[in-house]
Structure formats: structure tokens, C-alpha cells
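In C-alpha cells, the next block holds one chain alone, the form predicted on its own.
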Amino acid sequence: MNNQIPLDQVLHGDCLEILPHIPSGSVDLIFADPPYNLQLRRELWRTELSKVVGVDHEWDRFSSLSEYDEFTRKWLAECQRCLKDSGTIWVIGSYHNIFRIGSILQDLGYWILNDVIWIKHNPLPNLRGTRFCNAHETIIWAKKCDNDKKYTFHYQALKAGNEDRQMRSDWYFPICSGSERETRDGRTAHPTQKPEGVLRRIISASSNPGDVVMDPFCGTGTTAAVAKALNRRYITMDKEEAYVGLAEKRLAAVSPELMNEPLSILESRRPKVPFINIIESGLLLPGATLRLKSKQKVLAIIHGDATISALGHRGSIHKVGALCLGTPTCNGWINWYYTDEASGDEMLIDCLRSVRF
């Protein structure tokens, strides 16, 4: 490989011999589901006598901790070069890697932004009862290092998509399942497919249309099928020959999205789940319309980052609803109508919330 930047390409190698021929500040995002460390010191069996497939890939396998940080500290510098000075990155993990992954971080220069803990609605049960029910996962986001550079982040959307409220640190979605997961001689393809509506949130909240999105373990490709899909370019590689053709066949049956470009700047009673939920999980698409509730028939299109614009507003559900309606308030849930595709029929956006949440 020469020294050219590899856009939108699955590359199959180890990262480690990959990433030092990614030029040097060339990449703005970096997302990173680093292998765990995680091995299973025996069998486990659910009540019903089927057997836990656990992590016991090659991949995954460190024979210390000591090999486990070398590995992380290499591919960590290694992104760190990569990245523009106002680049930044994510990184997830579980107890059995993400504190060592943290103060490696720190030790190299990165500047942590935050820690975000991704919940999950439908976790595994801990099946030998002696320990708490794993129920979630930490994020890392970090930036390249303590400079003044200017990072993306898209705050005030984020804030439009989730009802005119700051975006918290605690995430709830379900794990990755159903049709979303990728399958292989009709099993999972892979063991720790993260759901696309993490990476959605992810990649909307920190990048822009165009931006280079790398991930140096590409697994089924699920970073590389979202920023695709959001308009950005993408770098991701995986050591694993059956993953890259899986991510490849993955990425062919994406189109970019339409109405998905980031609003950093907006106009200026909580729901249970917030408006971006619905659109990150697919239950509403970008480009799609919606009705105002009105005698006079307004039409809202809906963008990517869950703000939808009518008769020249841009902004929350309820912001532009009570825009449109020339109201000091306006309950959007239930003011807005979506046609079911399946029946043709008009419904309020508030079904939608009982769909999956």
C-alpha cells in the first residue's frame, strides 16, 4: 500500500501493518471496537441445556495483560498520527479492557471529552448468577490532544433531536439483533456486532458530510455501512479475510441518505424516548415526510439528525410545530402524522414509540 489515502475501502490486513500507511492528519473520526481480551475460562449452558457461544476467537485472544496494552498502545499512537489536529475519536469496551484502554489514552496525549455509558435494553443474563447482570457498555470520546483546535460536535441538533433537551451521557439501545445482525452459513457472524443506531448517533454528533471516518477493526463493517449512509468517506480494515467480504457485500446494498447534513445552529415535557431514537433505529427515514395536525396542510421533511423543517423552520418536533401552528407550545408527538407503509394509513409519530422502546 502507498502512502495515498484508501477512501471508502475494506482493507484486509492487521491494523498494525495498515494504519502507518494512512497518511499522517488525514482522518477526522475514528471510531475503534477494539478486541476485548475476552475468554471464557469454561463452558457456560443456558437453562435449557443449550450452550453459550461465547468470545474465543483468535482474534481476541492476548496471552497477558502486559501484550493486551502493548497491542492497545501501538494501534492508539497509531490513530492519534492519523487523526487532524481536530480529530477525534471513540472508543468502546467492557470492564475486562476499557480502564486499561482510558489511561493508555492519557498517557499518549489524548484529551477525554467524556465517557458514555451505552445501555442496553436486552442484555445478556449472567447465567451462573454470581455477579451483576452486564447491562451495558463505555464509550470513550477523546480528542487528539490538549490543544485550542476546534473539534465537531453538534450540540445544539443533538439537542433539537432529543426534545429540546441536552443530550446526555446515557444511551439506551438494544443490543444488535433480529435482521440487523449479520449472519454467516446461517449463524451470527459476528460476537460483538454493535447496533448501527449507536454508530448513527455517534457519527452524526461528531463529523460532517464528506468527513473521513476510520475504523481500524472493521468486523461486519457496521462503522463503515453508517458513515456510508451518512454521507461521509470511510477507512476500515480487519485482519480477518471472512469479515472484509462480509463488510463488502454489507457496504454494496447501502445508498447515502438524503436531508441528513448536521444543523449546528437552531432556533432558539420530555417524553420517555426522544425523537432521534425513532429516526437512529429506522422506524422513520431521513428524506421522509411528515403532516402537521392542522386545517392548513403543512408537510415536514425529516433530516438525519431528527430536526425536521416546515414553511422555512428548522428545528424539534415541538419547535416547528409550534412554528407552523403560530402557538407558544406544541406537543409534536402528537401533532405530526407519518404514513405507515405497510398500510397506507396516516398515524401519529407517537405510535412509533411503542414499536421498539
Contents of the next structure:
There are 2 protein chains.
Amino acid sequence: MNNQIPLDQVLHGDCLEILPHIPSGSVDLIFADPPYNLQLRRELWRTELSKVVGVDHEWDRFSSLSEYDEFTRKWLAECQRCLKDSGTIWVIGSYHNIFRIGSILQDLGYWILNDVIWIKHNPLPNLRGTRFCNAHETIIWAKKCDNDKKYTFHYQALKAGNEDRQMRSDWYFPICSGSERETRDGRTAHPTQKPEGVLRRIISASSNPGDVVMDPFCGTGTTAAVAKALNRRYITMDKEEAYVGLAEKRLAAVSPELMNEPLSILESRRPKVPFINIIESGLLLPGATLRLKSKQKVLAIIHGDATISALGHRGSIHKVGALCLGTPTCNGWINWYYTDEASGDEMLIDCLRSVRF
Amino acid sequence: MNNQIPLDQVLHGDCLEILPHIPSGSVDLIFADPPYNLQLRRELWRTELSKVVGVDHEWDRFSSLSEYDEFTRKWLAECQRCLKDSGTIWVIGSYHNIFRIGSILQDLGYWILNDVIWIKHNPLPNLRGTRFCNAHETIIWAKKCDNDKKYTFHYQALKAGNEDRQMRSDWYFPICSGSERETRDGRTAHPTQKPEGVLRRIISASSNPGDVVMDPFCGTGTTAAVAKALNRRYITMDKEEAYVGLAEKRLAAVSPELMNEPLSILESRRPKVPFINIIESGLLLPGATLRLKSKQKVLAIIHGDATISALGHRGSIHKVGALCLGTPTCNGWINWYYTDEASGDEMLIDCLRSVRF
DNA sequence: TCTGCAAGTGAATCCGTAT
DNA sequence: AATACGGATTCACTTGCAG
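Following the display of the form predicted on its own, present the structure of the form predicted together with the DNA.
Starting with the chain above, the whole complex follows.
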């Protein structure tokens, strides 16, 4: 393996052994669905045992939790090393393990961006009627560290796909079932297979086509399958050979989709028009005046160099706006009004930018 | 104070100093809304140049995560001592602190029963478009320890009040506003006042009339007020004298309710399915086409991010619809048609929303 | 009295590039 | 690396006032 990046394969082995071979800073995005049955099984087992033989609760709980913490710290630290400075990680869990994971993420210096709640329309009910129906899972989204690097987030595309309202932290997906559910010998292949919809939203929101997406706990290969469909590269692994075979078979049937370039890539921003263009093109003449909506008395005069002056201040539309309003910053475009000669209406100078130059 | 239980008063003082005076095993239910340890780095301004009033109070400042952990461990340990063996605790938080809280609860030997998600109808949006809108908070419900004692949980009452379906872990409440919001000198009295609906559900679900309900972080006194209204006793405290006075005044105006069982469950409003869910769930595939009834020649293509493009425009089903029709607005759901593969019929995409998610 | 519009606000780890 | 500065960015709901 050496320093080669094992792309687009399903590796067989424990992530604690494989991750150290992945080069540092080579991964754009990580999704992880770590096991928690380690802890859960032990605690259920302990509960049963304690009824019979009275095992020392304190000691056993501590050993079980700390063992889980140590495992978690190891794989999360390796993931952090593998991530690019601009990379982000998603980790999913339930109340059994998500608090350990969130704390360790913070301890390792990851910087949490959001916790997202996957709300299940069709959860397993609480069969004994002793608690609330556990109808959700928590997914933590974090960046590698508290640096200034920009992380990938297709805000505008998500907003457009969400009917022009920004995407929120509550996500609604059915649990994985029907034909999407992988089976082996006619039985559910993996107990915690995640819906492709969840992975689709995660991968398309926080990575770009061509990016490297890693999943240290492959399972049935949902992450890799969606990554392939969305034209991303993948690195994934599982310590159980049966899952490796299953995932490979699943991946072979996946074809990369067309039409999944994010809106923010296709829609190259409208080129910014500097204020001086407005003056140079004669849309506003030197000597004309501007007003602030909230302070009608403040009158600014436009100079030939596209600076303005008001209340004894002179400078850009932004700077003079901030000084007049007493705010630290000000977007002059959406605060200064000019008077339209034809209609006499007061109009935002931002309107002048939509005129084609 | 001695061994007297200071019932139905608002105590003035730090919970770390007061809690040690509360007798062991004297409390049936605890609700705690501890400081979140928010870390705001810059001022945040809205586009219309009003400043967002964040939580930047002395009581929410900790110098480090470990200091926060230590504080948390101390008050949670005291709470555990105060609880009856059958008692339970609820703690609310956000991603800034809830993982620390959950881990420490587990470390101390509390036994987590559920994590409940309070989903807000009307959260503060993400004003910079840099993350998902943080639209929820997490509430952990735990029992004192992993013992065999039965805890209070009115499963049947909750179910009856929830249209005969068992109550789930996703709860929908608007943020506290309007006349419910406590004010002082005409301004918001406390930045983190919780809605009474949340407390009403918590207290009535997990305690009985006459029980002792404790809140170590009184604030405006919501817990005590709801406890009094529901005929419970309360113990509460705050280290800021101003809040003590405020809560006392609020409590004086509360009358215990008659007939407060069964539960009154607020309407649960869940957001409608956005178009992106249709794509993510595979009901429509990227690359498929949509048509307008009135303009059959206009063909729109669906992209992987649930935007569509037609006539050179790209955006949401609504926006592109409006541009194609030349109307100011357009409800894309009832204007775009897809072709059903099985029948060949043209169907409104609105039909796809009725599929159960 | 009713309607419509404007203004205000809520637990927020909330910019990016050029110099 | 630190600073300067241009200019991009929000949703649901309530209250109050004008008409």
C-alpha cells in the first residue's frame, strides 16, 4: 500500500490497522457509522448478570466506557490526520454512543459545525411502553480543526433544493427498507444499514465531484455506493470479509450519475460591478445625492471618483454608510437609495447593478 | 436550611453552594437548563443592520472545556445525590455542550433513557449562509442509576394525548415568544427562556402531582411555574438576584390547575417534505424531465441537488417555474408534470409528496 | 373592528480575499 | 501572520400602527 491511496476499492481489515497507511491530508470528506454494539451488548449483558451474581457496576461500566472511548479516540485521531485542512467529517450515532463521540471530537480539536437530526418516519416502536419511541439518530458534522480554511458546503444548492429556504438541522428520511435494504440468504445483511438518501444529502452538500470520500466502517457499502453514483472517489474498509464481498458486489452495480454538479459550481457568480462602473456609465452622475432609508436626513454626495461624502466623512459607499449608521460595517449597495428621475421614486442603488454592462 | 427541604421558594445562590444542603433522595424529578458555554467570536449583524443579541453573559463564560466539564460534573453529581432512586433527570443543551453533558451523565452512572429532540418551528436562521440552520436542541432523559427501581413515566397518558400513537423522541414546539416571554423594562428578561409547552410535557410525563421537581438553574422560573400549575412542589435557585425576583413575581401569578391530566399535547407541526426528498428517495432521478401543462415545449431537467434547469435558468422548482411562465411567483408542485414510467401518464409532481416518507 | 404593512427578534461556536 | 475592507447573508412569528 505504501503511500499509494487505495481509491475505489473495498479494503479488508480493521480500520485501526488500515487508516495509518492512508496518507495525511488526502481525504476531502469522511462519513463514519461506528459500531456501538461493543458498549451496548456489554451493558445489556451486565444488566442481566448483575441480577444474578451482582457484578460490580462501577468497575464494569468504567471499563466498558473507557474501552469504547479509547477505540473511538484512536480512529477519530487517524481520520483527523487523513483529512485535508479543508475537510469535514460526519459521524452518526444514537444516545448510546453519540455523546462519547461528540466529546472526543471536541477533545481532539475538531470543530463542530452542526449536529443534524435524522428523524425516522417509520422507527421501531418502543415495544415495552417504557420510554419514548426512539425515532431519530444524531449526526455530527465537524471540520478538521478550528482553522480559517474554508470547508465545502453547497449552501445555495441545498437552499434551492429545499424550495428556496435554507436547509435546517432536522432531516426526514424513512429507515432503510424494501429493495434498498441489502440482504444475504434472504435475511437483512447488516443491522444498521443507512438510507442512501441520508448519504446523498451529506455527500452532495459537503463535497465536490472528484473528491475523495472515506468511510472507515464500510458495512454494506452505502457511503461508497452513493459516492460512486455522485462521481466521487472513495476509500472504505471493513474488518468482516463478508461485508467486503457484499459491498464489492453492490458497488459493481452502481453507475455514476450525470447531472449532479452542484448549483454553486455551475452558477458562476454574477461578476461584481464596482460602484465606479455605475458612475462611469452615467447611471448616476457626480453631484447626485444618496439617502439612507432609516436616516432620511443624511444626504450623501457622489463624487466623480465614485467616493461619496456625508456628515463630514468621505470614502466608499460602504465606509461612509457604516460611519453614518454607526455600525461596524455596512453593505452600501443595500443601504443607499437614489432618486429615479423619471418616476421620482427612491430606489436602492443595488438595482443599478442588475443593468447589464 | 439544615435538613429542611426549601420547597416552593426561589433560592438565591449558586447551585454548587445550595445543592449540598438539599437532603439526599428528596427529589422526584430534575429539569436543568445549564449554561451552554457558547463561543461567539464576532458580532453578528442582520442585513438591515440590526445587531443579533447573542448570549454573551458572564454566567455562560468558561475558560476551557475542562473547566466546563468540572462544573458540569459537580452539579450533576449533587443532583444525583438529591434524586430518589426512582427519580429521573432531564438536561437540555445544544451541540456546544450536550456531548459533554451526556458523557458526564454516563460517567457518573446515570442511565440514559432517551434523548429527545426539541424541533423549533421558528429558529434563528443561519444568517451568513455558512451552515445548516440550527433548528433544534437536545434534551437528555436519564434515571439516577442503572437500578431496578421503576421510574415515573405516563406512557398511556402520553399515547392517548398523541392520537393513540406512542410519543416519539421528536418534539415540535415554537420558541418562547409573545406574551409568554418574560420581559423586564420592555426588553427580553432572559435570553434562554424555554417554552412552557416543553416543560409541561416533561413534568406531566415523568412526575406525579405532589412530587418534588427541582431546577438548579431557575432563570425566569419556567420549570417552577409549570410545576406549580401542575400541582407539583418545586425547589429552584439562581445565582443572579434579578432572576430570583423575576421568578418570584412570575410564580405569584400562577394558579395550580384543576384537571391537568390527561396531557394536553400541542399540535405537532412537522415541516412539509421538500422537493429534495423526492430526489433523494429516488422517486425522480437526476436527468429526468419535467413539463409545464400550459407550455408543453418547455422541458426542464432535474439535477442531483434537486434544482431544475430550463430555458437557461437554474434553481428551485418554484423559481424556474416562475421564470418559464413569466409570472412573479409559481408553486412548482402544482405546475410541473413528470412522466410516470409504468403508465406513460403525465402526473403532477405534487402527487409524489403523498408517498409516505 | 378588521386588514395590511413595517418593524422587531430568537442559546449563533455564522466571511473571504487582498495586501 | 495579521489587518483591512468589500460586500454577502435570514425565517417564522409577533406586535404595533396606519388606513
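Rigid core (definition): largest C-alpha set, two forms, superposition within 1.5 Å. None of these values were measured; they are calculated from a predicted model. Residue numbers count along the first chain shown, from 1.
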Cα of residue 343 displaced 2 Å or more between the two forms, core superposed? yes
Superposed on the rigid core, does the Cα of residue 331 end up 2 angstroms or more away between the two forms? yes
If we fit on the core, is the Cα of residue 247 displaced 2 Å or more between the two forms? no
